[in-house]
Amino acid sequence: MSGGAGYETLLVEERDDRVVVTLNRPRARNAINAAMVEELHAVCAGLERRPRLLLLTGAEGVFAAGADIQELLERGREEALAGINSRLFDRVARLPMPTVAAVDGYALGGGAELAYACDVRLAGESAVFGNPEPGLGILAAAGACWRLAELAGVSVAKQVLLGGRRLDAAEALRLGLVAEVVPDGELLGRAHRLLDRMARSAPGALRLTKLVLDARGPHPLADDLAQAILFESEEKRDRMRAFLDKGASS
C-alpha cells in the first residue's frame, strides 16, 4: 500500500474490483481535514469514472476523531452553507458501487458521519460512534443527524446528538448500526471477505439495487442552514478554542 497519485492524508491501493483507501493523519487521529476532503473528492472522482468497490479505513488504530477543529473554528457562514464536509459525504453515499467502513478506535464527529455515509459498517472490538458536536457549539451537519436515525432509529439517534451518547462495537452492533464486530487484528481481512463477496455479484445489479434503496429526502440542505447560524456564533468560536487550548496545555 502507497500514498500514490500525490496523496498526503490518504493511503491509497487501487485494485482490479476495489480501491482501499486509509484515512492517514494519524498525530492528528486521522482528523478530517480540508487536504483530506480535496483527496477523498478525487478518490470519488476516479469511482464515478471507473465503478469499483471501496473500502475506507483509518491508520493506526483509529478511524477518524472527528473533524479539523482548528479548521472548524475559522470556518463562518459561508462555508456552513457550501457543504464543504456534507457534500463530500453524499458524494461517498452516492458512489456507484458499494462502500465498506471498517472501523477501529474512534469514529467521532465527522469520522462517524463517513461511516454513516457507507453502505456497510464492519467494527474492530475496539470501535467507538459518536457525535460530540453541540459541546462544541455547532451541530452534527454531515448527515448524523438523519443518517443516524436510518441507521439505528430516532430514539438511539437522539441519544448520541442530544444527550451525548458513545456507541462501543457491541452496542452498535445491537443497533445494527454495524454489520459484525472482529477483533481488532483480524478486521481488514474480515472486511476484504466482505468484499470478495460482494464482487462475485453481477456489478449492474449491485449498481441499480444501490441506486433504488439509496432514494432519498430533502437532506442535506437543512443541514446546511442549521449549520451556518451556529458557525457565526461566539459560544462556538469560545468552545472550539477552551478546546484547543485544554490540548496545547495537556
Ligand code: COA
Given for the second form:
Amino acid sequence: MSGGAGYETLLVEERDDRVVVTLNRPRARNAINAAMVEELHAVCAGLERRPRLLLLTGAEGVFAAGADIQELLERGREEALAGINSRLFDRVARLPMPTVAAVDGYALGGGAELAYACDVRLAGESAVFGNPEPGLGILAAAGACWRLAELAGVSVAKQVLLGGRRLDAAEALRLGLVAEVVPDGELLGRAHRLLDRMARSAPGALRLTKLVLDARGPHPLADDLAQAILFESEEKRDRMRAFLDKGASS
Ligand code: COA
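Next block: the form predicted together with this ligand, after the form predicted alone:
Every component of the complex follows; first up is the chain already shown.
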C-alpha cells in the first residue's frame, strides 16, 4: 500500500487492482528527466510482471511540463536515435491492463505525449495540452506526431504541432481527447471511480480487449482468437452463470 519507496521522481501507490503513479518533480513542473524515465520503466516492469490498472497523474496541479529541457539541451543524435521518451511511452501504451491519465494543469511536450500514450484521459478544469517543441527547435518525437492525429484527427494535430495551438480542458473534451472534465479537486476521485468500474470487469477480458483494440487495421482473426481464449475461461463461465442465476432467482 505504501507510496514512493525507492523513487526519487515518482510517488507510487501499489494496490491490489491498480498502481497509482504521481509524477513528482513539482519544482521543475514535473519535467520528465532521465531519472523519471528510468523509474517509469521500473513501474512498467512491475505492471508487466503483475498486470494491474495504472492511474497516472502529476503532483501539485501540473501533469508534466515536458521533457527536461536542461537534459534536452545536452542530447545529440545518439540520444535521439535511442528514443529515450518514445520507447518509454510505447511501453506505457502497451501495458497489459488499461491506463488512465488524470491531467490537471499543464501537459506540454513530452508530458502531453505521455498522456496521449494512455488509454483514457480525464481532465481537471485547469488542464492544458500542447506541443511547443518546434519553438525549442525540435519536433515532438515521442508519439504526438501520430498519436494526437489518431486521437483528435490530423487537422487538430497540425494545429497543435504546427500552429502552436494549446487545448484547454473544454476544447480537449469537445475533440474527444479527454473523456470528461471535472473540477480539479475532484479529478483523482473521479479517476479512481473509472478504475473501479474497470476493475469490475474480468481482467483477462480487459487485457485481451486492449490488445485487440490496439491491433492495426481490420483484424477479425485476432478478435476470434482472443475470444477463443476467453470463451474457455472459468471466469467467463462463472460470470455468465452468475448473471443467469440472478435472472432465474428474481
Ligand atoms: N524542463 C526543465 N525545467 C522546466 C521545464 C521543463 N520542461 N518546465 C518548467 N521547468 C522549470 C523552470 O525552468 C523553472 O525552474 P526554476 O524555478 O529553476 O527557474 C520551474 O520549472 C518553474 O517553471 P516556470 O516557468 O517558472 O513555471 P510557470 O508556472 O510560470 O510556467 C510552464 C509553467 C509549464 C508554462 C513553463 O514552465 C513552460 O513553458 N515550461 C516549458 C514547456 C515546454 O516547452 N515543454 C516542452 C519541452 S520539449
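Numbering follows the first chain given and starts at 1. What you are looking at is a predicted structure, and each value in this text was computed from that prediction instead of being measured. Each form is matched to the other, and the largest set of C-alpha atoms that superpose within 1.5 Å is called the rigid core.
Problem set entry | Threshold 2 Å Cα movement between the two forms for R15, core superposed | After core superposition, the displacement of the R15 C-alpha between the two forms stays below 2 Å, so no.
For this session: Verify the C-alpha shift of E39 between the two forms: is it 2 Å or more after superposing the core?
Result: No, the C-alpha position differs by under 2 Å between the two forms.
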